[in-house]
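First, one chain by itself in structure tokens, the form predicted alone.
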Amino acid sequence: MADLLIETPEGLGCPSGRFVIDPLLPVERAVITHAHGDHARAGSNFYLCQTDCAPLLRRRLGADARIQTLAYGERLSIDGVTLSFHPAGHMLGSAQVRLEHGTSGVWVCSGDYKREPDPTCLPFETLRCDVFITEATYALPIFRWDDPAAVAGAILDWWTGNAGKASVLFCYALGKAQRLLAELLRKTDRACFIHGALEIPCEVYRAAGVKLLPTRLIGDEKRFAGELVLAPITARGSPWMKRFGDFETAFASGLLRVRGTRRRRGFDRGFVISDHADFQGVLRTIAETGCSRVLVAHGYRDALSRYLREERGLDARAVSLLREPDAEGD
């Protein structure tokens, strides 16, 4: 079987296509698994992405790119390679890539991806394929990830119980912040506010249908004891924050699984959610597929390669594909 898919300088690139997925570096055809910017990048001559990463990508590259959308399922045959979306779960408009072409059977470009609950995104959808190219962000037995709904429970008893200070909770402004918003309306309605750089993409969100809890942008509010405040981890540190007086702060993040993380970044309280799928979660997934070869790309690739092959007897292999952590979507 021939690949469909190999390692260039550019990145993961479909010869047969003539395009690469989520490209390092600029190409003539980008296929976009969703709207990162470790993932989405400017400067490449045309787009494909799923529809409703669509208004995402645009905010990111600007209005003169060349934007090319998919429904999810729908299919389009790129110099005889057909290619389809499929909901990944990682955020509004993430999106797995399935492949096809002649006898290289068919293959599975996951992107980031996860298989737990999420209000703001479809749900992950199983892809049987003969490849699959796997994430590996926290594929290690000591990631495993709490029911979301407990986890924003957790977050409204440390809101309420700060009722003479601000509660300042830390997150990424590009879809965890959407979902912590999205999970905490279903426990109450009351407003929280939000730092500027979480304006648009919860007002890209709620165009997409997407109910959010009710935010107010900071102003020239001079109080905010008893109040959330929704701000990203750049701010943290920042003369911004000097406006909330008494304070507490927390971050939310897969990161705070691990023993100490908490203390040593030294945030007041830590809530452990990711939009990145756990150990158990990607076992499940390549397990799922049926496929009988995994290409792991990111985080602990190594490591989730070799227990694929000395587990599981799977043919494993790392791509070594040259990428920044994560800066937004953990």
Second form
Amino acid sequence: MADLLIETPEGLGCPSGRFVIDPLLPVERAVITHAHGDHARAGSNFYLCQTDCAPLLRRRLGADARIQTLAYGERLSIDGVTLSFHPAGHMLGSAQVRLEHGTSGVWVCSGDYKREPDPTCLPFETLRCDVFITEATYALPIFRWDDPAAVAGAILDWWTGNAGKASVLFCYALGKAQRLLAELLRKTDRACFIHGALEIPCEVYRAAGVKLLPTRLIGDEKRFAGELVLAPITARGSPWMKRFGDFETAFASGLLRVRGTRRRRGFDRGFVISDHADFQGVLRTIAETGCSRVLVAHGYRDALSRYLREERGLDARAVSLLREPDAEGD
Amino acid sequence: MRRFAALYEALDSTTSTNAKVAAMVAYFHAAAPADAAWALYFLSGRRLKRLITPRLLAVWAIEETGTPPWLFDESSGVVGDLAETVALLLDAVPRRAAELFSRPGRADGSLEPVMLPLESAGIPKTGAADLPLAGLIEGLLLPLRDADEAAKRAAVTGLWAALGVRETFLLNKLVTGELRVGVSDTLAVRALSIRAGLAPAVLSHRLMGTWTPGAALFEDLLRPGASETDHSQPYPFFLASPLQEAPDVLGDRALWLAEWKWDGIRAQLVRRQGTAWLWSRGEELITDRFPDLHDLARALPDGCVLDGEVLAFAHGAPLPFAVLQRRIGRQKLTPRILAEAPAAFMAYDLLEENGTDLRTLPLHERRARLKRLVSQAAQERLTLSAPVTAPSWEALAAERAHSRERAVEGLMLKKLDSAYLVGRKRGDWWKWKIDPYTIDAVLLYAQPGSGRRATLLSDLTFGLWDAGVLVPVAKAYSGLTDEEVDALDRWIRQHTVERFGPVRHVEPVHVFELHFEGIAESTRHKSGIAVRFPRIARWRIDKTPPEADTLAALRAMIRA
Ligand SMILES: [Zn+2]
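Here we have the form predicted alone; I need the corresponding form predicted in complex with its partner chain.
Up next: the whole complex, starting with the chain shown before.
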């Protein structure tokens, strides 16, 4: 029984279907799990992605890119390999890739995923499979996420508590920002400001029917006292910040679970919220797939695969793919 | 406890001084006096004695959660702190999930959970997270001091089961004696003074020395009006700020007192009620460490307090600080040591005379009284810090250039009309130190730093050339920017040659310019030399290891 997916210099490749999932280098056929920059790279000839992912992917790749879409659950046969996308709960249009081919059994590549509720996308769908390829961005037992609604409540408290100054909340511009805006909408309808980098992602989300807090693009305004501003972390310390006068900063990321990171980053506040599965989330998912073999692709690969081997009796190993060190959209 | 945990987090998560003070003021208003007294105990930098080692806490947490020890270590490498790793782990691993992921063949060996009889300590189990800070410390933790390991474990794991993640983290820091709160004690005093509506000086005086937290203490602190505190108490020290520029900026030379900056132990000699006490700047009572100063203290009139420097002094001249340091390091003061490093008190200032607080008088007035008092006492081991009389800033700079030969660290410049203030207030008192010693050394070893840089390899050891080999000479952890520390951390992780526990031996590639304040022979150091206050001045990316300095060059500085 041949392996359906193998490590190649281009990424996780399917020799039978002649495609590569989230290729690192340009290939003929690219299957994209979601639109974050570390998964969706330009240069390939053909792209296949989930329907809601396509507008975001198009923004990244340009008008000329050849993109084919597939709805969740819809099946496509590629050189005899049956492929379908299933919700991964990571962001709008994020997908697990399910593959089935002859005697190789069912393989599922998770892409980035999480198990916590997220109003901007469908919840993670558990799939039974023989081989599961999981990410491990936060797969250490110290990582556990709080209820996102509680985090949104803490953000709102921080915002309303900063009456006399601007509250500048840094977060990843695609995915995390919209998730925060959607969570906040459940608690308030007060508009907030956004940095230009968030404008298009918010438009795409709204066009897909996702309800977000009303937003105003930062223009020539001078008064930001009492306002919430969402901005990408790259704006921190840039001249762009000068307009806010008196302000507090916060950062929303799973990284901030660790006190040393919170302190070293030096934000006034840290909100622990992540779009990747925490340790228990990863373990629960693996258990639910019923798989006997696990490949661990990102993050704490060695630790998770060793844990699965020694403590769970699974056939698990780390796969090494060339990849930038930090996961995007954490 | 929940309230104190919230205060801790507020202080920990902001860099704004105003926000820190506001959080403390709010806490002092809301907390019960007994809890507030303990909070103040920690805010002023005091700690509980260690009850349990961090490693033992880790072992308990590993067993309670069924975490493989290697996975715990992997996690603690990411967190950089055992007490925090334990708290995060207990929070993240559902303890009943043990059977969900039970290790094959370990089923019978599973641990019976030991629960603390919280009810017997008068604390309802469900409300444990809200148990008062004072109740937790006095009722549960302090009694554990003489308990055996099983009892300690039962108490701690019982609390773990009842507390949230923030409270668990604090508990772990408390029992390991590692609780550090991110404020200076001046800031805590400022907050308390706002709460009490009293001058900060009154409160810092009331807070000096040793005290036992309790509701009565806290209420005493808030008592309006000047207080009749313990007679042994010194005054809060007034500290000078470093002068970074030429002293011309201070204006007319004639308005300033210049004196040598002696390199000893800054101290206050308190003479009241027929007894004498000697306090170090760290508010430590050091009377017993200096029996050779007792005679001179008894010769002083009652009701006076002197500010000055304890020095090792022989034949009318001060000895290098290293001599005094050797004496401090000894457990027992033998006659030989006392003879080798006899102490003297160099007086700078007079803070109290005839039981009257003189601190608001101008310095020239206090100095006149001090001079009279020192000469009347006529004690060999009590001297007045003599003014350096060079008439112009230029002449003074010329004198300062000879500081090293005099075994002083430079000059102190004090405004003649200045009051004796509290803490480090810029403007009236300056320390004009001589430039530090400088060497170029090669990075040899690295290990994780502490505090803010606990996750980074920022505790560095540097070496100099000796007969073709690099010999370690100094450890330094400060002086680099955050960016440099990050970059160096990454480089070290990729270029570790060998590991001994937390210590990594790295390829000798990077040269750093180190500054330090003093240098002395030492038998305790491999290099035979001990340097004082080494710090990193800059990363010499322009230099290669062969261009670094030699041990011989460093040794030559001792004699210079
Ligand atoms: Zn992603």
